[in-house]
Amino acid sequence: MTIVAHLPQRALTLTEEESAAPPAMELTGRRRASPEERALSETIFREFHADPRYHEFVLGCLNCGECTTGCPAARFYDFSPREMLQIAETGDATTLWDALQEKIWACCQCYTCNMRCRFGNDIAGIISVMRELSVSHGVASTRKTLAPFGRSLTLLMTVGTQVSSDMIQPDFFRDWGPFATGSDRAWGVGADIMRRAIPSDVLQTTRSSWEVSVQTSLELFRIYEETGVLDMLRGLDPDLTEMLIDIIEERREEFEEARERFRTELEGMRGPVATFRG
């Protein structure tokens, strides 16, 4: 008792400065959420569980870890598909909020976890729902995380992809390479037959992945408009949104000019073809 009595005494309550950033949180690299962030996390949590896709995507977890062992992102980042599924299934507003800060953006949406899941969960799908909510609510960490990816978003929203087939290497996507065996059991065909379905020019060059027709670009953009993607993006990055709108308006003008030229040439034709109206 004598030794204890001489130990330095510390008040049991935190000062205002310590309350804003508790020492334990500093050690873990976390910070206390503000009242506004806590309110937003509760809102996102309610919307997450009310989403009609939630009960379709989250079916249960056997805790086998197969999803994480096959995840390419788990090899390089502090990310686990199993953790994302467990947060979705049993987590609270705080754990969901923590996942929205960075972890959901480590997923490369390759859907390997879905193929490996014995319970049939759509883990990649539920991560997409998390991402949508994070973007639609303009979470500050999401704006910061996605800021460097303007080029990728531009490619994705104008040509529909940001990865070409020749970028997929067997060392990182073993299920796609010479070690693929799942397709043999599921569909009764080997990897050699499956690869024949991929055009050879796509396998050899990235160029064909970036070349899409004007009509395809316009169809993509119409999807973004009608599904509200543009509105979400505008709240996240207004400058990028305006740039994308400018790009697609140029495509629309190009498409209208091409269609007008086609009509003019068609009207100038003579013979049986002249009766066609497009």
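Every value quoted in this text rests on a predicted model; they were computed, and no experiment measured them. Basically, rigid core = biggest C-alpha set you can superpose within 1.5 Å across the two forms. Positions refer to the first chain, counted from 1. What changes on going to the form predicted in complex with the partner chain:
- Considered as rigid units moving between these two forms, the segments carrying Gln215 and Phe119 are different units.
- Two rigid parts account for the change between these two forms, and C-alpha superpositions put the rotation of the smaller relative to the larger at 16 degrees.
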The other form holds:
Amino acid sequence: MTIVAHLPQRALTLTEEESAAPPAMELTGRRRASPEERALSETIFREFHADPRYHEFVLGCLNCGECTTGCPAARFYDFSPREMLQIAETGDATTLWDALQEKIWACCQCYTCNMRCRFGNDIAGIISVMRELSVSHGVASTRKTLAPFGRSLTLLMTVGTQVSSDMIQPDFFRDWGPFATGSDRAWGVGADIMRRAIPSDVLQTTRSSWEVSVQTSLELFRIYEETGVLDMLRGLDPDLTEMLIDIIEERREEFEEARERFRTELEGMRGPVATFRG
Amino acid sequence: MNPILVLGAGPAGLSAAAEIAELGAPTILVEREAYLGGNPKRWHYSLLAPDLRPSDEILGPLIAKVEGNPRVELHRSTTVTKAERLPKGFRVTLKTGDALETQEVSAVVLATGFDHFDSRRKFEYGYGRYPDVLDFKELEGMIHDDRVLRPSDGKPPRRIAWILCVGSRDLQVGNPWCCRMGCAVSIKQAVEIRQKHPEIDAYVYYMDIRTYGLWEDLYWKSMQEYGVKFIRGRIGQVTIAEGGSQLLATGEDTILRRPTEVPFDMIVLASGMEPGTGTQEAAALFGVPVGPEGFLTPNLSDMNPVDSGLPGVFLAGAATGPKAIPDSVTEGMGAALRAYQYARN
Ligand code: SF4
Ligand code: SF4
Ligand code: SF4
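And the form predicted in complex with the partner chain, for comparison with the form predicted on its own?
After this comes the whole thing, all chains and molecules, with the earlier chain placed first.
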């Protein structure tokens, strides 16, 4: 029988009324937002707080700052996971809106903050919920932020990976420090030596890491369609989305042709195959 | 009347045994260690918050009340290994070394206390790895002996940091409760050190300062009169600073909203309170329910904080949750009275 046991359990799902609740407060001394911007920021605020993950990820905060201690992004930007958790908890839509403009993209989703948090928050998770919202609402600044990543996105959406291990070398990652590149021998070995330790049969397969089977591509795309990722992307970059759909259409045709060929060949060998349509 | 058994000779147990004897009933006081005085004695607590009186001045008279008291039968280095319920009270087996002894008692007071959190479990602070990272109970001993020196090289420190809430208010280690004394004791230590060695800088890293009630005075004075510095935010990691002789504390200053890295000569961890081994054993022996935190739970913590709800079983001190010495002494008195009433009827 503890004190906590006497407190009512927090409901994990919101009532309809709660999830439609408007922002609870407004901070003073902020810049004036245009009516459109304001309307959008309030919509995002509502959706954010109605997201079932919100109640799983944001539990409360002691403002201890331990999450910030291990955060790589906090060392370089005016950004901290503690601040993001505070922003997640604010009742002011403009504060959330402002964070969506730039801050949320400082995080590299390394999840160190979660490992440190003494309250059990999923800070990295709530940041990615913020990102999802700004992508699916096509927030202008987000479009700009993500514009240089079209190539990565295309690869991710069509073959499921954007890196192959033969890419893991300093030329591709100019932000690597001296420890990783091996020019500083403090660790004894650098990336060049470590790369040589990769078994050669693994290297064989990684060369072909972008050459996935057509079924894999189609299945992957199906997942993006079903889970709404494609719709989300449409809000952000309609042109890219159309291009991806074209690529996948081509693959689909390729697949259909291959299937047809296979069918004819089988029939040639055994006569008509009635049950193949599966 | 069969004697009343008091388990544990820390402040609560000493107080209970002394009061039972004072009421005129025979008392058996059982202590697992060879000495009396519990954790304050074990770790040589120096001055006790909030009045900054030497711990010996407080424990001394308490110990004197039971030692040599004809109504108190003292068993040092002894544990209870078995307890059978009788129509009134218990038949208990006491074990001293290899010797076993059976006694019938009319009631029991469980004053089995707490253990300090083992700071090695917060591995990021490097306790047990870096000699100059101390647990604050170790610093107590140093202050008590007036030898505040870096264990690594025996030199006097220039800058000391205290980290509060180590193993408290922390779900990472499963201890969400507050230790109630870490703030006061750390600030007291900083004051003691600044008093004797004003050349040593003292920094306290905190989330909240919980010098509750009248203890707040200590917090204010530490700033007003002793120049102790407070930084709001926690250290999340301790490493060795460049050059190798100092410790580097990495954390966030949450008021200035920036990550910080500060070198220190010594870092002191305010380790929290956990239910002691004795408390867990007592819970199993006498069937007292424990809460999710592992402390014994009184039946009605607001109306009857010293009643377990089981006939003849009473509770006192930090066995039911983190507690300061004055509160433990008070509960010892309360439990003595309740146990006496039960045993007499
Ligand atoms: S997940 Fe993001 S916010 Fe968390 S520590 Fe990593 S970079 Fe920082
Ligand atoms: S670690 Fe958790 S509790 Fe501490 S500041 Fe970060 S989010 Fe808040
Ligand atoms: S008393 Fe102070 S140090 Fe101890 S847990 Fe509470 S806030 Fe932390």
